[in-house]
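Just the one chain here, the form predicted on its own, laid out as structure tokens.
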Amino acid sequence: MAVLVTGGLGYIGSHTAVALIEKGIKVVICDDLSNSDINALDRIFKITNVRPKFHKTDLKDYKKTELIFKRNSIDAVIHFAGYKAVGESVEKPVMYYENNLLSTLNLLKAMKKFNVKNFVFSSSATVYKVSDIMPLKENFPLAQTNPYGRSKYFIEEILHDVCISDKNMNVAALRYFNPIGAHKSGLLGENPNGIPNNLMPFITKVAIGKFDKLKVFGNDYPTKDGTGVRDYIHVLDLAKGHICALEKLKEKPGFFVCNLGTGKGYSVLEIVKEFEKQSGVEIPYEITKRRPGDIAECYADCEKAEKELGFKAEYSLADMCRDSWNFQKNNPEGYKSVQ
């Protein structure tokens, strides 16, 4: 069996390469390294003592896209590869909207050439419409507030399509909440290019004094410390679950679609202290305005992740912030730093 994984380089996709290899899978990566660094593929060798091949390939160019399968024999596609930040989706709605859009439409035409009938789906929590009730389930009405979170739905809707139209297609749609932490071996981990959108790149990069504080945005929310309230799940936790919904797809369930969380909430604040537990490093913070669009709190209800994938969240937030202390720590510059 032999795995796409599209942006296979970046955070999520370079550890779930390393759990395919390590299940014995054949992994191809393609990635155009517009967010993601070419020495995570030397990092990946270093784990795992295996070289996956790979295509530097932007896949909205659909040639090229088509090249891929055709000089591998691709039995699934996991893909990840498309743009993924809040901020700059609401900036740059078109350009979200083409590369997110027309990469997926490219892939899934090279795969109907190609007769390839498996796909997970990279998609996001965003896509679920604001609400105060807790925990998220699949079946709770969506509606996004950015075009980022819309770009994940509307190719939701149309691999759902897809699969109507071809009843021999599988597509697991896999809802993330907010992976963290790093691979063990501190080779892999988060590595944003500037200044990172998330949480805890945000701490990290504050423990090792490449910013002063940590901004916490409002702490006047009707949560236990006043400050926001997020699923956060391991990134080892999260490559699993891909593995999980490989294995989901064998029972041809057409498409599927599945939270992976861990179903407990944390605050900001408990991120915080959590991490100078585990680091030993003290981060100074500020608590400014909130943003807009952001809300009190936000899980996942995992159930259906346990009763039809056989997944569960194993690794606790305490390993979150230890593995990704122990990355940064060894990676002051990310995979520019020696190893």
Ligand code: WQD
Given for the second form:
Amino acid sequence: MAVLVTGGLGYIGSHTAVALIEKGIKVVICDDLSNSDINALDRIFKITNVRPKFHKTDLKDYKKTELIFKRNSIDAVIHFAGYKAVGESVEKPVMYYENNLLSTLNLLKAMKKFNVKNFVFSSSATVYKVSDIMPLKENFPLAQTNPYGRSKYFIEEILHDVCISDKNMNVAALRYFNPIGAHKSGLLGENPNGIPNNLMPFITKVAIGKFDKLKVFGNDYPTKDGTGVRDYIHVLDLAKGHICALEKLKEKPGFFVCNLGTGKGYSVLEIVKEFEKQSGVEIPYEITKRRPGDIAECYADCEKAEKELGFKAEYSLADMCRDSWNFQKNNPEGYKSVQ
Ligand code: WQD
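Having seen the form predicted on its own, I'd like the form predicted in complex with the ligand now, please.
Below is the entire complex, every chain and molecule, led by the chain shown above.
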């Protein structure tokens, strides 16, 4: 039996695939390579000495999605595949809803046909209503401000409905906060196409000289130093959280939602300072106006994950900065730079 990892050559998917293989779990990967690199497969092999079966698949094509289940004996799906740029989702809502929702519906159709009953879903803290009250608990109000976040919310609702209709279905919807960091080997890491939207991949590109400075989007927020505060979690901790979620599904919980974060919030300037300390590289920055749609603070309540998943993040901010830098330093052009 195997675990199908959709989007398994992407940032979180590839790290989770490694964690699964290291647990002795057979992995099958599908990815459409729209925001990932086939070289990640070689990196997974170099780290684990295992080359998972790979299917280049657009999950919006049901026949191709079904073929994965015909060719492999799948007993669980971890679903990472999806578009995830908040700003792009505002410009292209139909593209986001079609891709993120249709791929999930096709997976669920194929799972029903092949009697696959276990599903772990990559959800996001962006499903939460903007709140001044922190930390965010799973039972806090949900309201989204962009099509990306709404697509994650819609999928959570679809999965809940499926669990109501089929008492044998078990789903874990994991609400990620801010994943950063990289595999300790420096062989896997965040490898975004084009100009990074997110903070850490932009900082590492400044550190290798690709950009001359970081723009800090506003320092007039009601936070410790005026800059945005987020709950950064090491991607290795996030991968471990998915292993815990697969174990949880053996308890047949039906529909289960929980945060994956550290419970600690760090500001942009704290990230810059820690990155400079760990890398020894100065990160010049300029304070600019706020980025539309950004919020002041966002960090997780981790109690449910600790009590019901047995999950607690272990890596520190120093680890996250050191490992992000190690990957970028060793892969200045991403996966294409080092064979
Ligand atoms: C973090 C902080 C910015 C870039 C997004 C998605 C969320 C999730 C994680 C998928 C904020 C500041 C950033 C820059 C900056 N992705 N910043 N200069 O916005 O918290 O969350 O990524 O699930 O869904 O919304 O992450 O890394 O973009 O920003 O000052 O060049 O860094 O204002 O305070 P965010 P981020």
